[in-house]
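There is one chain below, alone, in structure tokens, taken in the form predicted alone.
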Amino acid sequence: MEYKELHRWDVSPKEAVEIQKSLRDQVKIQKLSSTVRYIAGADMSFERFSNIVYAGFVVIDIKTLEIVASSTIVTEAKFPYISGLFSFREVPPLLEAWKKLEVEPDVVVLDGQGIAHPRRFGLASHIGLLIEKPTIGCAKTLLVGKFHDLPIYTDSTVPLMDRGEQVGLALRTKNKVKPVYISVGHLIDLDDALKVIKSTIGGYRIPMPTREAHLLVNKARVEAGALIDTKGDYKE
């Protein structure tokens, strides 16, 4: 799969700021404009007291919801662990996975976000601008944003609200468990990415593109032999 290069990735903090202020207003939400039949998830896993990261996609066939293909690569995150900034860290070694994927989404799902951020470019939005693709945010825990009144039932959506702006939504994907926060990446709606994610959802908390995202990414890390660091590893 090919990909844009809109940008340096060697940067600073104050540099990778900048950035997103600039590209956040290329971001397009909008109605999907053809049929969804494949969707893939990414993930990453880290080895615990390194900068070595273990990229990867997994595509779905949402009509059987069998896996059609992977990728995995293993490489160095280059940039610190900083909030709001994490796109400058997992970008650039997904994008290295994505170039090996041989069969082409229509949806990507990001373990992370969206416009849910504070510059409203998150992981999502830019990578969704790199590989010029649908993408969702569909993320464990908030970084921006508070909702009310979720019930505790399967398929409860609530808005998901920053600043008076809606930034995505609080979704409940299993029954009296925390939910988890869908929001637009690019080339698509929160309708939409509503009705992506509530496809994929096969009895866990977390959708089926990242979950099978993330256990392809841990499962190379541990065939690896890596000493395993579990920060922001889910329950369901």
Contents of the next structure:
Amino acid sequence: MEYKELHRWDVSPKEAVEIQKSLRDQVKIQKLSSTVRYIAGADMSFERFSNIVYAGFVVIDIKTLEIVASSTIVTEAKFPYISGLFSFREVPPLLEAWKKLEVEPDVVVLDGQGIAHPRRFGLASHIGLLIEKPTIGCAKTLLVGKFHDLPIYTDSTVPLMDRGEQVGLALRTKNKVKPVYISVGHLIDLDDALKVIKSTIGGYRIPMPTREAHLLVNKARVEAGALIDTKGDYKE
DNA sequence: GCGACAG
DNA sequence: ATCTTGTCGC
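Can you give me the structure for the form predicted in complex with the DNA, which would complement the form predicted alone we have just seen?
Time for the whole complex; same chain goes first.
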């Protein structure tokens, strides 16, 4: 798949914040324009004491929840992990994997926030602008916002509020299990984002796109590690 | 100044 | 994120 180059990546944290501010007004919140058949999930897996990272995508059929395509790459993360600047660490490796993906998804789910972000420009919004596809942020923990009285039963939702506005929602994907947090990334609205995510819940807390992407990149890392002995030499 | 802080 | 075994609860 293709993507845009909107700015440099070798920037300081201060410059990164300015880039976020300059791009956030380009985020479009709207109804999904086409019917959804293929949903992509993305994730990254890190090596313990290095910046080597495995990034990958899976594409899932919304009807069967089966994987129809995937891509994986290995590269080096060049930006540190800084809360609020997460996308500057994750997006470059993800774009490399995106480049190798052969099946075009109708919507992409990211492991992190969309507009539920201090500057309303989280990972899902950032990569959405670059790949020009509808994106959804589906995070395991909160970055900003508060919510109240979320029922303990599957499919319950409650608004996620930050500074007086709704930035997403908390969704209970499984009985009596911690919720996930859904927010709009780009080219979608919250109702459609929720519908898409609900259609991909496979009985686990983490919806299938993200879950399968996580399993994929984790497996890639472990298998690569098994090929290297303790001296760092490659095995036969 | 204190507390919070996506993966 | 990653390191890790068993264990408590549905």
